[in-house]
Each structure stands twice: as structure tokens, then as C-alpha cells.
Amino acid sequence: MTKTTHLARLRIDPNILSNRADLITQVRAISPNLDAMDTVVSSIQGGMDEAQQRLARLDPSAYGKSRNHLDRAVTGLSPFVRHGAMSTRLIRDRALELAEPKPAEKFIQQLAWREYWQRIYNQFPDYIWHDVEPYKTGFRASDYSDDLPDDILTAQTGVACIDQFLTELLETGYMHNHARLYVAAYVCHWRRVKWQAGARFFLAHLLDGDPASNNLSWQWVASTFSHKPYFFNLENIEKFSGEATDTRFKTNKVLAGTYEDIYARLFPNLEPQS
């Protein structure tokens, strides 16, 4: 099929998609039940000249230092691979052409666990929407909602640092991996939803939602493809966010306490954390 025939299934006019503005347009035009949250259009933008710019501002070393912090180095070419403007090889090839090794190892170890995810997905497609394993949490499957709250939904959970990380998936269809993390454990520990639920919800929004590397990971931090359940505290948000992200305590309090305190709360039918 040519791009021109595709396109034309979707009624998209080719000839416009130079024309960031008239392209919204269009597309909005031919989807009618889009609700008030899809309207808002993301400022990331697409296309092979972005790919190229942020394949030139790739710095390894300092992703590496700094990957886990959520104001810190991010590369932004996630969405890039997702969609097929470039391969995760092309990448790790100009990693190495910037960095040595051992500087560029943990942006490269963060390319490798997308390739391990895409030959689990090859492997064993069931364990896409199926969970691999019981839950590790003290509580069965069917303990848990197939359905996400509207709060969660709407960015409205009242707890200030998830609500960020929420709105700003809903406004740009980005959320840095870390907060990824964090909004998982909440969904699945705090609220009690199936990762299933969360999931599709990621997929719905994110700009590089892939089905391998997203619902994998929700499974992990499920704990039905780990050993244990990922969980955090404020603190740990605390630790690294930047300024932007609000981590009070009285506005997250439901996160605040030791590590210890929290996972008797989370997980009462298990044995106390040692």
C-alpha cells in the first residue's frame, strides 16, 4: 500500500502534512468523539528532521549520570523508534561514536531492555495482556478492579505529584520512565487497579506506547513478572524530581512514610519488610 492510498483511507490529504496546523485541523475533523482531554494538542512534534536534531543532541554520558532524575537528561527519540523513524542500532551506533563504552553503557543497557522486551512480546505474545505469574502482593488477581477510577483518568487523584505526572501524559503523551514507574506502583499498590487497566491507559496516550515495553513493565512493577512489587515513598520522588514537581507533604500525604511503614500499609497480608 502507498503512503498516498493509506492516507486516503484515513481521508487525510498528503499535501498538508508539511502544515503542522492544517494537519490538526483535519484531523479533528474527521474524529468525531474526541473528548475535551484529546483536543489538547502535544507541543512534541514528529517527522524525520525532529529525528535528526535529536539524534544530533544525543549525549550518552550525561543520560547516564543523570537518567533516573526526572528533570535532568532525557533524549526524546522513544516515539521515534516506536514509529519506525529509526532503529534502536542506529542509535546505540552514534551512542558509541559520542561516548565510550563504559560512559554510554547505561543508555545502552536502556536500548538492549526494549530489544528483551520485543523478543519476550515475539516469544510469548499471551504475556502481553495475561499476567505471567500470581501477584506477589499478599492479594489475588480478582482482588484487584479491571477498571481505572475517574481520578486517575482526569489527572484528579488529589495527590499533587501523581496529578503532574498524569496531566502532563494527558496534555503531551510523554512521561519520563521514572514517573512512569511511580504512576504504575500507585495504580496497581495504592488504588488497587489490574495493571491490565493501567496499561491500556499508557498505551492510549503515550507517544511511544509500545505494547511490549509498556504492559511488561507494568507487569513488573505488578509484580506478575517480578519477584516483588515496585513501590516508592515521597521521599524517593523527592529525591529525584526537580522544582517543577510538587512533593509536599500535605499535598502527598498518602505517599509519605519510611519504606517499612509503607509496605505494611500496601501489602498487610505479607510478612513485615526486612
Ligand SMILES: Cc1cc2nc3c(=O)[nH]c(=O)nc-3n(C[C@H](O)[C@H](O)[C@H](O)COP(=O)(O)OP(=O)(O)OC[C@H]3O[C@@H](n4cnc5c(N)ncnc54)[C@H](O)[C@@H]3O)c2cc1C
Second form
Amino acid sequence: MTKTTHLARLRIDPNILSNRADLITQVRAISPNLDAMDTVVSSIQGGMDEAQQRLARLDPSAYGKSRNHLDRAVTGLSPFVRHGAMSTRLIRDRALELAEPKPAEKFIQQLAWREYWQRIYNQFPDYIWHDVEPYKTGFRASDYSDDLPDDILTAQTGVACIDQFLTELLETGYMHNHARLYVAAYVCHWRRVKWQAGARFFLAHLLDGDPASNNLSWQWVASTFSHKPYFFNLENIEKFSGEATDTRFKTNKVLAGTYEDIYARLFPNLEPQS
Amino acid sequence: MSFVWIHEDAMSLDHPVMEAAGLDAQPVFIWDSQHHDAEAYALKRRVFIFECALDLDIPIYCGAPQIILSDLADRQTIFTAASLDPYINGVIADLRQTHAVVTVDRHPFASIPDDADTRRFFRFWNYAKKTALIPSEETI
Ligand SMILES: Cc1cc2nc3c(=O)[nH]c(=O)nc-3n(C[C@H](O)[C@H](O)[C@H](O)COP(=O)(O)OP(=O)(O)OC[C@H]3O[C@@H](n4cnc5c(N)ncnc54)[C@H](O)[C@@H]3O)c2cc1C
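Next, give the form predicted in complex with this ligand, keeping in mind that what was shown is the form predicted alone.
Up next: the whole complex, starting with the chain shown before.
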């Protein structure tokens, strides 16, 4: 066989990691089909320095108390874990250096969620793109749209907090777990779009985009991989978000109401929830 | 010389695949923009992956991994980290037609039996927590 690989070896300027503009130019050069309109780069940088800095901020005991709050201490390690730059095992070991097993348990349990989804991916690869079960929303899969509307793709739904979460996804490639749940529920239940369309959109943008954690979580929200649909109300967002999230009634009207009201609105074919 | 294919599911030189391949093995990363196109990765995802690859300070090639690796390895064994990704496994299957390919598992997070119940997370966690709450050095 002829040796052709010398042609394909990339020449790398030794200083490239300290010059992000050059680095982005190089990524563009080696991605010839990338849309020229796609110019957004995350502030989250790849590499071990950044991963180690995030690990150094880990506080496993505090995590358990505040992990559901959009403005508190989660690690932001998922992009590094997703690409195997840092293992869940190493992170767990660090957590156990910092805290006893009991206070560290909630955090380690979250790491185990990743292992859980991976295990299911291994056992049932078809679950990644196919409905595991029918929707339990009173609708059939064919009642849901195949594609995401433009206003979701561009973070201009007119629902202020959803637009903020989507903007964060588009600009940083990261979202807090709770924000992912809110957006996924908004897409599936408020807008009645198939979970697969939302999952594809997340995988394109999330730096941690992972077929198992992402798609199976989408199915969980949609109810095709759980016994009931996940949904929320504005009050819940208010409770878990900080000052930075716009949770005013007038800019988020469709999300406002009691759980019973919203359930009746979103799932009119189901028995009313008491 | 044998080669280690460092792919996008295992971008680390601490992975046990490096030990399995031996000290003189050469790790390489391959930038396959057609795969990124097929996955519709946005620029920010590609930049992040490229930064992780650069950080490893190993040769980076551009193109289809099966072609580059079979050319580089020239009948030597190719080592790589085990993955669930159908794209990665497709490359491995192609390579196996002409080369010996050894896949190596990562060190486990916890020891969980193969038949552990995965229907509910908390049942799975009940198995996992027996070893997940112990530092790895104590479970080796
Ligand atoms: C709709 C939806 C889509 C998601 N898509 C992805 C995805 O593509 N990739 C991904 O890694 N996670 C995904 N998750 C899970 C979770 O939201 C992220 O792992 C978490 O937000 C990452 O942020 P962090 O690193 O700050 O997490 P932390 O709270 O600091 O947790 C530490 C680590 O534990 C793991 N982890 C924590 N929670 C979960 C979880 N619920 N499921 C799986 N692993 C978890 C991650 O590896 C994470 O880095 C998704 C969740 C939802 C609801």
C-alpha cells in the first residue's frame, strides 16, 4: 500500500493553544462543509487545564443541597467526561477525598446516572432513536411534529425564560440539568414536537452531547421511557432559578398556572390530575 | 510500531489502552470532518474537540480513520478504547478486515453485574453503590 498519510498529517503551530482566534481558523480550515454562518464558540475550552480547574472547585457536600438550583454549584465537567478526557472514576475518587461517603453520595449518584444511561445504551442500542414505549400523554407519536420550529432553533419563542435557556445552549454549548428538563418539556409538551427533533438539536450544540445521556433523558421527559410525562410550571422555575432568569408572569404566560391547570391544558385527553 | 487510535469517546492518555499498547506505541488522533458533518456538530463542539485533541500533544491526521490507520499501521496491531458509538465500531470493523485491532475497556466506575436490573435507576444504584462509594485504590 502506498504511504499517503504524510499528506493528511496536520501541521500545528506550537502556540496555537494560546491563540484561540488562530485555533478557530484552523478548525474552519479542516471543516470545509461547516456552515459559514456558524460563528459561535463557547467560553468553555477543551483540555485538561480547564477540566482540572473545574475539578478543583468541586464541593461534594454542598452539591447535594443545591444541585437543582440553576445558579449554584454544579461542576460543569460533563463535556470532559463525555469525551473521556476525565473519567467518572477519577471524579468520584476526588469527591471521596473531599468528603465522607455519606455527604458525597448525592454527587456520586449523579455520576452513576451517566453509567446507567451508558449501560442501557449498551444493552438496547435501538433505544437511542426509537420510542421505547408509546407516549403517555394522551397523544400518539404521529400527533407530534417531526421538526423543531425556527423560533426554538433561534431562541425566539417569546417565552422569556425558555429563550434564555436556549440562548445559553446556543452561545455556550452547556445548560444546567434543570434547564435541560424545562426546555425538553417545553419542546415535547407545550409545542408538541417529537423528542427526537429536540435531542438532535441538543446533540448538535451541547459540548457534552452524548447519545445515551441526552436521548434517554429526552425520552424520559417525553414519557416514552417513563410512566408519565415530565412537566413544570413557572413557580417551579422561580423556585430553582436565580436573579438572572426572567420568571415574570407577563413574559412567560404560557408556563404560568397550577400543576392541575397546566396538566389539563397540555394533556386534554388524559383524566384530570387531582 | 503499533498505533493507538485516540477517538472522540476517550480523549485521554491515561486510558488503560495506552498501557495495553505498550510504551513504544504511538497514539494518534484523526479529525474526520465528514463524521462531524453527519452529526451536524456546531462550530463550538468542533472547537472543543479540537482543543482536547491538541492538549494531548499527539499527531493529528485529517480524513477517514480507517484509511489513515490502515496506512499508518501497515499490518501492525491497532489499539483503541472500547466504545458504544456505532461510528467508532464501524471503523473498527473495517480495520479488522486487514489488521488486528485490540479494544480496551476503561477502568470501571463501580463493579456492577452484567445482569443488574436497569429498568429503574434506583435499582441499578443499589448495586452500584456497594462499590461506587469506595475509592478505586481500595477496590483494586
Ligand atoms: C434533556 C436532557 C438532555 C441531557 N443531555 C445530556 C448530554 O447530552 N450529555 C450529558 O453528559 N448529560 C446530559 N444530560 C444530563 C445532565 O443534564 C448533564 O450531565 C449535566 O447537566 C452536566 O452538567 P455538570 O457537569 O455541571 O453536572 P454535575 O451536576 O456537576 O454532575 C457531574 C457529572 O455527573 C454526570 N451527570 C450528572 N447528572 C446526570 C444525568 N442526569 N444524566 C447523566 N449524567 C449525569 C455528568 O457526567 C456530570 O458531568 C441531559 C439531561 C437532560 C434532562
